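The chain below stands alone and is given in structure tokens; this is the form predicted alone.
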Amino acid sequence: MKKLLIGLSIVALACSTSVFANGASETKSSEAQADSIYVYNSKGENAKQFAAMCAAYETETGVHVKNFSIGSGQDHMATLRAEMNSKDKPTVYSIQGMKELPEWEQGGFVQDLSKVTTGDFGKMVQAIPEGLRLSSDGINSYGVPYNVEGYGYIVDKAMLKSLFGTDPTADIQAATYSEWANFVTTLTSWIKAPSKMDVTFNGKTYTLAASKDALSSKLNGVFVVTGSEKWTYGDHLLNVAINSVFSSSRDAASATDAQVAQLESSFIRYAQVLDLMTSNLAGADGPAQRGQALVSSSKFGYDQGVQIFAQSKALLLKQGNWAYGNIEGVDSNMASRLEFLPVKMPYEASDVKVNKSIAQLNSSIPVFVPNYYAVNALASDAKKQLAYNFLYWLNNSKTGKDYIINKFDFIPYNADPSTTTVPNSLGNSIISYIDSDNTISAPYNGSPAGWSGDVVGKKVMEEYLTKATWATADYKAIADYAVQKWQDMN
């Protein structure tokens, strides 16, 4: 692979180093143990817990694990490339889905785990659900999922009860887009001048309260949109629309220009949804409007958006279960009451090319694997077997599963949704969607690198989130741009 001149401090070969998210490190002498592996972890937010897990593994098995967790603000791929160019290459390392797999697959650095068919690890790999496999051709399998994550509109169920006197969550999940859009505009009117107003979810009538109470009086808008964070409406909102044409990142990665062109109408729906969201905005100090303030990191960055939601100023925040800790830091009581609602799109039958109905798409949330553990194909057979033993232990032992669920705050990829609970409300909401088979995937990971956030997201940020009003022509212009750029970058 191409060597990169990167100004990074690489750990000494005779030491085991964990680099924590705050930049601190802990060094232990390893003295080149025969029974040892090197595990590279790209999720710096769990660096300390990851190091503790590796120590627990050594205590239980006698196998030493040198572990490296990326520090805050570091470029994951640049750091990993440097490690792969060192003499002491990682035995196990992180791959962030299809967008990173081609580099390691083409360089010969990633082991095809589908060829491991014996032993406990072989059985575990064979049992990874097809939709969660990291595969370039539908046959090979290049990783073990770290976990599963999901996202949608986060809502406080206590706020819904404040508005309606009951919990309409189940019917909102099943509601049509037209019912949903009518609710959004009706709620904006109610926030300005409360009175009994009827809305319909799933064909059932619900009535907004005649007046505000202590909780609902805090609302000043329906949505908080983190306008300075391109990935929220680039990567993640676009991804919902892409699910109408591609059901997996592998399908998207192999798409022809003609198949990409089929996304045109769904991208128009995407623009309509973003218009609805940004026309019914909450802010820190009152109702917000599109404009330069919306794309300011000091006004509508990630932290500011979470704060607005956690202070009950907005009903809905489109984010994932990773936001749980941030919300809990503002209001721990609210954090215990959170639920996901689906991001609905105004699809027409001709938009949908996958084997799902419009009702199914609009009742589901994206659930996907953000990271995979890969095994270095250049490692010796003995080291590979140690890696397999480690990954099996992590995902199946009592200690390993305790770290995944209670220390990393992850949802295990192999959890039984009918019996598994995790210690946070958003994680349990995702599990309930999995259990009811109301999930879609993350095909945007198969789009060209940088297309969704850095290209389309940037265009939307600079030219549309700053406009006070959008016209129908704007929807088509956004869709045209998204399709053309994907084709250009393919």
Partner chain sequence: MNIYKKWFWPLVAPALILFIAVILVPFVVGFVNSFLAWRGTYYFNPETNSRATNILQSFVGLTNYKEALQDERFMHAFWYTIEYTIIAVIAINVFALALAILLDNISKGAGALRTTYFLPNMLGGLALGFIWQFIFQIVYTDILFAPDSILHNEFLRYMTQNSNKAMFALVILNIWQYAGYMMIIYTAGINNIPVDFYEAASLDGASAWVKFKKITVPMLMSSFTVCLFLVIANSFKMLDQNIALTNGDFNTRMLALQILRTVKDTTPPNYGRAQAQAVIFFVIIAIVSITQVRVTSKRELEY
Contents of the next structure:
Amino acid sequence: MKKLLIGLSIVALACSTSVFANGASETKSSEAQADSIYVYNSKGENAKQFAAMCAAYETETGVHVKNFSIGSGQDHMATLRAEMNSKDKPTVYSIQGMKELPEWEQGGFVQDLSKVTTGDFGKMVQAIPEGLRLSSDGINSYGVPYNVEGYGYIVDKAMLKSLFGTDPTADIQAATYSEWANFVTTLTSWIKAPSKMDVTFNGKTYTLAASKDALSSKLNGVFVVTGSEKWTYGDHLLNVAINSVFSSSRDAASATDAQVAQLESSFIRYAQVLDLMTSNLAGADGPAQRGQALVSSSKFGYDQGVQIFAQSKALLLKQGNWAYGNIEGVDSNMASRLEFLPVKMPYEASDVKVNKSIAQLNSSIPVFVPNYYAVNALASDAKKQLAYNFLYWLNNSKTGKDYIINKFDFIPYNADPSTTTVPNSLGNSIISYIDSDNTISAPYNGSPAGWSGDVVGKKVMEEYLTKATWATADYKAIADYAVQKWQDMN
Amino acid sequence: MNIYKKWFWPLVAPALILFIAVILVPFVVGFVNSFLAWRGTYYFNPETNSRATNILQSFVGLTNYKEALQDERFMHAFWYTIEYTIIAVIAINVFALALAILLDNISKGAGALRTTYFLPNMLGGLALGFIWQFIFQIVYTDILFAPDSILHNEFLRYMTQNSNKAMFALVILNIWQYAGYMMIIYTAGINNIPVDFYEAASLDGASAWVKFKKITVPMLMSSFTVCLFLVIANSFKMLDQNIALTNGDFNTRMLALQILRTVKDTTPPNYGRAQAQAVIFFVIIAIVSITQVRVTSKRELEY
Amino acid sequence: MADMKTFSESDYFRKKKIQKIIIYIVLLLIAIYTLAPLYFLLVNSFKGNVEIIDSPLTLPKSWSFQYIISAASEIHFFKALGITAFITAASVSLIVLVSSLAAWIMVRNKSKASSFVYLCFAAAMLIPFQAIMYPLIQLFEDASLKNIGGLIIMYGGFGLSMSAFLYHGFAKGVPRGVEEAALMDGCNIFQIYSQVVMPLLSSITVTVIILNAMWIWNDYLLPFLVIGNTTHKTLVLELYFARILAGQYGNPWELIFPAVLITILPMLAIFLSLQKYIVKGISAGAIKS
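Having seen the form predicted alone, I'd like the form predicted in complex with the partner chain now, please.
Starting with the chain above, the whole complex follows.
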């Protein structure tokens, strides 16, 4: 007994000395130093590179940057709130778009950057394109974009080559929805029994190979749908449909019930597209169907979806450029051959309320700003100025830009699309969509909190992805529910 | 004796100070916040629709409580937690008692088996969640209870994807984690029952069942009090396993998770309402636990 | 007659034997079931991401330690182990000292104040963490105690009530005569406490140590809220942040499995070497409380 207690105390003592030996390296509080700022970064994936960038800034300018990175998962807001309640508040922090803005705006934590009109930083803020601005009323401007991201159907160019013997990308991008849907069903039968089959894209005929080759013989379905990830069809696919009625998250956020009701027919298109996708599914061990397995996170979770695609079992994966690293982890050769195809919807003229044609909508991919750097309104003027200098440096200096493009693997929001390339195939594909002006935005961010993923996405996951056959009535039911809930939650 | 009286306050003081600083003051502050339009980082003034300059401006009376009780999700979580607790309390205790009795019947290897059953209790919740998700989604669904298995059972497949099934999945996970602990408490209770009670009963020709009913159960009442208390408290407050298995999807949010998620369901985050839910949560736990301890303590035998 | 008797007796023993065999089979099956998740954790700690997703249940293609080694460096294993051990040891010592003192003196000095304090501690056991979480963190922030020291104080407060409860039950059993004798010999109150009372309470002390050490070691939420993403993280926090930093999208399974494995190993080792005390300690705590 006594021996046990003595043993435990020795262990404890040994451990505590090791802690105190380490204890000396505590970082200095940023408030204590006049020449320092505190940057809170909610993109945890680049934590190490971010810290290196802050160190580089200190070397160049002598201003100390305390930095803190956390992943954008569950608890990032809880942590940021705790930091805001502390004595050492962040000078610069991140806001994930319109969803997170209201609390910081209402609480008076966020500096309106449109009021900064002088200096390089002022010019930089004024130059942020309207579509990328974080604004609650169209005049104010609450942040500097981290980067831009985009999503669509990811496809392996080598797979297209192996199917068609040529590169049909440009015509697929311009194809109509009915051409696209026809291609999907044709490809499904080709996978079952390959023979020369004709499909048309943009009015031109393409012929599928007479037999499978080494690459295409791995295919077992057209789409991989990660049924357990509500955000892929709740947030992102819904967003494509919302683009037919609202062109920005601000429009969506200020929508009346009547305007929301206009989404009904587009949501029916959404359900049709989801039906097409989930009727032509690939799986890990052969074609998959809707059912309980599809919403299982061990079978159709994010990682499993990436793996199915990266093992060439599916032609298309609806995801964003953030999936690049995951795909690279499975097959680095394939990663260099990726590009985006647009998500098309069977719109009719009456569905579209924005100033775009159906053809334009169906050849565009959503490009949006996931994160903004905001400046703390409660900081002293001197600190604010330091924050402005830092943000200007990050987005305009040679070193800063190098970090953004080459270390963070970001697409800079202020890059000239005709001259910029990034070391990442999906990033370059997005840049070319920007260059050709084939982009739509992320108005779903203006929908009520939780509506897209936790309400509509959840309903689709729990009741529809598990249901083997869908009828037209189901499309209507999904659309009714989505519209109704948006109005209720507003 | 005077010395104890003289030293009462000095010796109780450290504990009392800790209690006041860590439990009492935060509890009172939280209680006050449940009547305010608290947003986590600031107090909201509903009159001006902006940040309150004075805390009194954000007083909203019983609004947070009203909203909590009208919140479908909160009420669903409430009933779900009650149902889960009833099932878990019965299942875990029956299982633990059965293990204790079975182990009482063997001698060789009993120690090793006891250690094995207790083992899961030593491991943290975060890690186990991942593993159990795999077990329910792969092992149960595709191997043990798959259509081509002799144990084929549709109920035990895809358990994390249905409100009712997920409740049983949680029960299974918690049996795995806690039954070993409760087993040790029951074993201690069983070892405390004088052997001559059973010998006398055997001479009277009592069957095993009669012995269990007339001797074991009444003699174990104090063990029941402890085990019921622990399992009820654990079930009511369960959070980690709830997050790990379903993350509240498929209508499986329990009260603790609901309180945590309330600030994510609302923008700006309604911390006042979450705090009101937490106060209601406390009242429920207090009523249930006090009632349980009173009822089972009354039945404890003194010998 | 004699023959009949032997027959029925051997029948009785055979029946007993079969019964025993069945009990063993049932118990072994349950044991296998209990250990299965750990098997699962073990085999996947030696696999890469692709292999884990493709074949999660089979033995690894090769028993290479590369994933375990990189996980250990990723979560700063030895440093985190030291911090976790320090926090656990300091918190448990605080709890043991404070709760045993309070419980003992409450038993010895029966008064209204004494029963009121006791009632407070009992009520504290019913308060769910959610009810005090946010104000607690704010309070400690304002007191400049949002650090490891503050964390230890918080654990002291949370562990206190249950432990005082256990000590209270056992202190009743300490014979007053022994203490009085010590007093006659000229011992002061602290000598009585340390030399007479605590040795008599050693079995429940083991229980208190074990119960508190277990939850403090494995706790995630409180360290997350208090020390968060600083350079001094506990094992569970390291695990949590390793998972988070690997990205919002996708799970780094080849990191999670070996990291979980090595974080539970110390606890496993302590448990296996001290299991006799642990089992005894929990039994002791249960009987008297």
